[in-house]
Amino acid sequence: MTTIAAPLPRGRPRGIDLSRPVMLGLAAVLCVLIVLPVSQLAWHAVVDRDGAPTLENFRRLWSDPAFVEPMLTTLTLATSVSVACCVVAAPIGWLVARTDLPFTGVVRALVMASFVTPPFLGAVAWEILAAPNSGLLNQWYRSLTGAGTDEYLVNVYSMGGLIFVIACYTFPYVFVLVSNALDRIPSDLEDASAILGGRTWRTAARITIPLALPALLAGGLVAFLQAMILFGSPAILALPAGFHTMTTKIWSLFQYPPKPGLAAAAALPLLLITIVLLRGQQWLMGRRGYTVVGGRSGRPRPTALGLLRWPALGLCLAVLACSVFLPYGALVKTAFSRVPSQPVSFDNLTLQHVRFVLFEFSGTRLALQNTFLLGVLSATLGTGLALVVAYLSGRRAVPGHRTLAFLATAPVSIPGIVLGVGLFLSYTRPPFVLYGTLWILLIAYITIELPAAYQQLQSALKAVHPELEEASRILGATRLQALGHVTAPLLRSGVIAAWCFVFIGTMRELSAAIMLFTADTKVISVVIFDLNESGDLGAISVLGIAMLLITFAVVLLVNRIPGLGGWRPARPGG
């Protein structure tokens, strides 16, 4: 199908080329979004309350057990989650990409459901399932075995429970990278091994696995990073268990009395580790290339599993039950039950939680309005900013295009909790006093989601040949006119996908919002976190189901766009 771009206006003289002013303006905007909060972090980390230089914050950070223990706990947590994700996701990725496993489309869809589920909501669901006393699994265990009331099968309020829950919503990162790498490995290499006498498993060990290993290691680094920077799951599960991670410790430093200098000093190591890990991930992914000489490469041929097909499918579904079936079932049961711990029955069914959330709880309407408004504004402004930056850098249209590209991707190395601290320090004093308004949350959301939107549009831009724009330039258009009348219409699908991704990311963001909200600027994710502290699991379940329905509706809408049937969001957060 041929896409016809919007016709250029005729009869107009060549307009003024505003590319350079636009580039300078975008550079200034990106500096405000990124450089300002990071510089504020660095400044407050090395000065005292009077503004005098000091290293006391760092000395305390590395010597006080109250800070050293959360650091060690965070490293242990992140390492364990990374290993668990690799052990679980790599076999599933291989089964889906390179075998005749039945219902691979269903497995991929369920992995996508885990991918877009906010980790903090998954933590709440497992709280319903595996709390030592009231957890559904422990209730069923005691009723089936006759165990005492002080005995339990699983305890989610523990280090092991936290590792398990975070891994449930982090393994899709590894799965996507491994399965995509396996999808791209041509069958020619494996055919050559088979011709030379190599058996299936020997070929996999000598050919397939080494080619997919960089993607697996990169996925492990991403899993490590995600586990390290998460706030919601540790706050919900680790704090009741009596221990901190670095993100929850940073958050606690803003409780009364606030200690912004210590918070800034504690945020900088997270920022530095994130930058190093992302550089390592890029290096690994850059070394995975291969070239087939002598013609077109063949499509990968699936490995026959034989009698193991159905047991392998059962293994995949068992893993996905931990991230989809059981948590979603727990949320639905709790949303419509008078007493969540009692069995499902007509007498136990109720709509009270729905009525409370929709009509009685005063914070619902304001949170929904704030979330929807911020989602639309963040998606629209963030996508527009990413589109212009992607065009100017991708077409090398102006001097300094590499700087623009760097600034657009730099926020990916800033954890949400760190960005929240930086924005709090930047906008709570003149000349920019934005704390207590939706503007500061809008800045946070645009900054966090900008790299993903930029990468989505940069990839889409590569499919549009520059000759189309050059023809419009010959006819008298400026670069910005060419972008608006030629390139943007041809990038319609990519623009819509980027918009939807930013909207979804805004819906589920918690790490930065928890540092920046006030009573008048709460969003759904913050309301869910607050309700969890008060123990209102029924209301949380209703709000969580509403959030999931909106998210899946947006994903389904995107997948119905022609050319985007296989679209996958690249970076969930929270």
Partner chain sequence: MHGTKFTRRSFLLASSALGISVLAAPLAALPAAAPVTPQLIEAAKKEGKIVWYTSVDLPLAQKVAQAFEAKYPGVSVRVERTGAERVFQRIGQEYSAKIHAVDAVNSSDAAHLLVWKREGILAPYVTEDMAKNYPPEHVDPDGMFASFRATLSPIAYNTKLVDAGEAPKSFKDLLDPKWSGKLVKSHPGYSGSTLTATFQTARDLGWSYFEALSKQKVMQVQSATEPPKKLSLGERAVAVDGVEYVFLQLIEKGNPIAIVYPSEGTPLVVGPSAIFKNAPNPNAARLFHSFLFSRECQQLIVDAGGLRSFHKEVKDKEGRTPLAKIKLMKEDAEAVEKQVEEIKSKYTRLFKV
Second form
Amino acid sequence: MTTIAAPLPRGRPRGIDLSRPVMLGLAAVLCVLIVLPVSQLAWHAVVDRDGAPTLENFRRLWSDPAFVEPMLTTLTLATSVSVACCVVAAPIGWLVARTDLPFTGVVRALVMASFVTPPFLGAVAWEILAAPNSGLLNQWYRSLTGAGTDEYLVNVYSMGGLIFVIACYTFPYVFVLVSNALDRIPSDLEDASAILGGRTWRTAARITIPLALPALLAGGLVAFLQAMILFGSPAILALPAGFHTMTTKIWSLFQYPPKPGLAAAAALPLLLITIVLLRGQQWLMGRRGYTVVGGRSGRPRPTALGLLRWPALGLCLAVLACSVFLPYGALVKTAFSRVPSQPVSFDNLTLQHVRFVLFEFSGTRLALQNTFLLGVLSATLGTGLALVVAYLSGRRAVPGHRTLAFLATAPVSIPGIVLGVGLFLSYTRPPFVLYGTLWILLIAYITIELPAAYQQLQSALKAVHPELEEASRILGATRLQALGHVTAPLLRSGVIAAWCFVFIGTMRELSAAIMLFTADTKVISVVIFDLNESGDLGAISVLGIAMLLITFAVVLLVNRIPGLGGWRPARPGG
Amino acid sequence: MASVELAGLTKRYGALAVVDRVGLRIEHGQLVCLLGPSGCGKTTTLRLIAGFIEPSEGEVRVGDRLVSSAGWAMEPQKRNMSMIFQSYALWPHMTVAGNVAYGLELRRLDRETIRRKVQAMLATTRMDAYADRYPADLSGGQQQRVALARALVVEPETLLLDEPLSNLDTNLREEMRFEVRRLHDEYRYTTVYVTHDQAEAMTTADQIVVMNAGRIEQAGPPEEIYYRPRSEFVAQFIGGTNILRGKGLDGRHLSFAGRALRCSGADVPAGGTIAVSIRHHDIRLLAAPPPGAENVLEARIARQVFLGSVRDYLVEVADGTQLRVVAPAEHSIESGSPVWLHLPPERCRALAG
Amino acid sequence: MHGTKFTRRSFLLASSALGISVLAAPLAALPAAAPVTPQLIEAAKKEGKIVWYTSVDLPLAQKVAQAFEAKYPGVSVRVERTGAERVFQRIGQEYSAKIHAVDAVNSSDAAHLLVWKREGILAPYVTEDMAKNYPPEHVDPDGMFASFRATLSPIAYNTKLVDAGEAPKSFKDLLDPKWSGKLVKSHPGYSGSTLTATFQTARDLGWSYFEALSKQKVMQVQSATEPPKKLSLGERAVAVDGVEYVFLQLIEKGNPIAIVYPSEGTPLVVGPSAIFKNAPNPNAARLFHSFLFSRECQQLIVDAGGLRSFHKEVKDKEGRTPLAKIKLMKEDAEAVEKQVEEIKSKYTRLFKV
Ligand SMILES: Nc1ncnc2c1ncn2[C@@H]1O[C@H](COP(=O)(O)OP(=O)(O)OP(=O)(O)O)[C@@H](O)[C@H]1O
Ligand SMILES: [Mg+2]
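Given the form predicted alone above, I would also like to look at the protein as it appears in the form predicted in complex with the partner chain.
All chains and molecules follow, beginning with the one already shown.
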């Protein structure tokens, strides 16, 4: 081989084309993350213990009232929560985004606080507040009205109570979607109505609110799905109330002797409902030209509320009292009380729970450590993965990018508890034996949070016009340089938001963890759940408060990383 | 130095050929305008030249280097080109000076040189006062000039502009047209300029390439395109025109509204239907029939509009065809009055196909 | 099997040194009792920790752990506390995945020990106390487990909400409509004590009792340690079940609770302990096991925990009703094990959760 090298095929690029390996590698990662557990579920649902095909599981599912009832309960619950969230969040979103409501910053921060609160912690707090007899609210009610010992104002151990408590910690999703959409509606659209003679209220009713409708719809859907797949709150509140939801039912199937096949079969309806709903939403959104939202314009002109400003603020604070003030008050009180149901007094004051959790209880340190480690790792890896997928699909950089995008959003339709089952089935036997390690929890968290991170980064990437990158490339930058110099800095706030989102999600997550933890891999949410099982409210309160402090500290820290906020995001040109 | 040559250039999305067998040679130092209606494939052609997308068929050569061929494109950063985007694509996180300096930094010039060049370029584009501003704080025209400065400071061999003036108001647009031309003349790079505004093309281009539905309809210097459009599309698109349809009588005449009209341009085949184009201001309006003149038609004024320097008439000839005529503003002819139209034979261009 | 060899050697050493041939087991099959030797303590310290899965109330479990840590500094105890049924489920899950995380276990459902013994995952280990101070029927003939604790599943009421005269005297009394909506009860799906109690009650009173009870709007909680807590909060007036030791702890802390030993007999719940063959910390597990059955620890769980002990030298605490004076239901772990699934599914059908 001495002569000239064989001529390169004409028109072939020199050097290796990295897009194919990258694509394949990512597809493999996503398949392992998503396809593996789901296929394991599907497989176990249709075979019996000896591996012979059977439809017995499904037959039982449809005929046994022990499954039909929880299904109906779950649907009622999810629908009610969704409606409640929309009814509460839409007005608050509008007030905050579009009116001259005072203290909007405070309101937004408090909504964030309710978002950060794990739903199961909220449920415990509301147990302390609204258990029919020992609940603080009911005690006050009785002492104020002189009502008999059997009478109560509110009962958290009921369907209504469960709906209320779930809605308290789900409405922030709707709020964020609605207020963001309202923030982005160009004020010229409102001005156009005003110029035609539309008065303030009329403009709001005819222009602003209809334009925010798709966001509201999307929010309602998210709330529905969240309520449907939630495990912690029903496990804490529904059982004492005497009913099951699908998630608690699936969980109970793992009592001895475990019935993974039945659990898998029971999980599939949840999956189907989610997929149908998401499709329906796409169809509904695709039909109307709602993409107007996102034009260029100055700051929206706030609607003047006039005398209604203060009552409006009162309304917001009343809602936030339910999700933040009252529950946290109850937790703090319980953390430092001997008997949580007795009034605050010097006698009743104690540090015993703090001491117990921090110094005596041997599980605390490990769980804190695990939770923190998993939070940081899942947030970092999950955001990284989501970023790559968002970039490849957003810029259509590789063939098959659609499939990637689909895989990255697919976990939305997998309830945590179902994913937990699937992962358990997948990773307890060779070739992947990960059960018992933190890896399996990491995989679960990344999978669960991937869609949210992907969505966030995808929309952040949309705001970065591809021409910004191309402008850099034509001036001599390679793809990577363009990414580093232009895309990355412009995405930074989006990336940080996604990171925090995943981190918070990991701290809140209980449903998959409850299936996957072992002694060495316990996380705080599971510890809290265990403590609740034996009724140790004081310890739960201390742990819950500690967990929130950590979450807040991390989120604040991440947002303070130097170099942020140096520029105002803007879209030059059209 | 670097001419740009497109040969059989085709880009398909699915079955649709968005750019269809485009062949074009641009000499070094020329400014060529790609002109055509929205969606005709101008941007796509430009992006093919830049190397952001690969052709489905055909080639792009710069100088005598092959830079794109079917399914392959040399990476954009290796082409020594610059581009100004429809959206300007200024980086919002960098100052004006930062934006302009970026290309030079990629070329690893030393700090001092970069500073000097940026300074000079900002002065040329009259943006030196804004060096430390962020793009979001600039007006559209200023942003446009920063985009220009950023593209030019690297002294590219080829400059690509994609409707750079479409976001500007009329006055600024006219001013910037000459600016683009001035800078082009100053630096003498090869420029491909995309626009759908014919006046912009007329005033800036050495060559105009009229595109329609992915194909080149006609290419040539502005005057040729204007005076000798080869197709109805070009005639209509450039400057506005009247199209007269009639039966060919012999090589030079056609029958229209009961008269024989002599025309120039392509041959008029006897017996076939043919289209003839005559521009609005090439038709003369006469109050009385001129004795013995050829190419005169009787008509009535349907309506008239005063446009300041001229009047725009709509007239109707015997067979009901309406024609537009632009005449000096001084004399007004009332609606409904009979008039005579003189269509000078050398202005009546028979169109091929 | 490094650990096994080591122990056998240390055991031989110890027994010959101390000459405790007296310990020759009263039952022929029972393995010889192993004393706590300095070597064992040393080896345990090397391992440094022991993981204990238990269903005993968490604060009490922590007290036991701390007492052990105080006695043997350098060996820390990690307490993993959940309901017995979940402990069982988790060990099953973990062992099926070949994860050996647990060293020692204590369950309130004696049937679990039978299953584990049958599966061959327990390690035989007879401590000196077991051999000397325990009734033979409370030590497994193969030395695989022994009764670490016992408790009852009585009825209890909140004395502020219910007068002593009004209080129920028997299980049947609970079916009185006046208790509708005032009862709290734990769940056999989660709690081993409750499973055992449910078995005994259903056997002695029939399932018709539970059927009637399910119509009383019972508040359903998971663990058998929870009804006492709900009672002390005043959330419900009467607890249908719940473990006696938590009731006793709360009463002795001054909570307004009174226990009723029902006239039909009170379910007896024995909670055996065992160590695992594949324990990650085998020596620490043995040391811990020895400690659990020592007089010191047994007295602790009686005094501080309110549990019942079978240790001969352990004294009941003042003011508690001695076991001898209570009519007990008969314990039958083997029958429980056979009926687990049936009990749970019947219960779920009745109580809907
Ligand atoms: N990536 C793509 N996939 C499919 N179709 C495309 C793609 N890019 C462009 N097209 C289509 O190709 C046609 C030409 O697009 P192009 O952007 O080149 O038009 P243009 O002449 O620049 O129009 P305008 O003046 O509006 O900018 C359009 O019909 C467009 O929809
Ligand atoms: Mg274009």
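Positions refer to the first chain, counted from 1. If you superpose the two forms and keep the largest set of C-alpha atoms that fall within 1.5 Å, you have the rigid core. Because the structure is a prediction, the values reported are computed rather than measured.
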Large Cα shift (2 Å or above) at residue 507 between the two forms, core-fitted: yes
* To do: Would you tell me if residue 329 moves between the two forms by 2 Å or more at its C-alpha, with the rigid core held superposed?
  => no
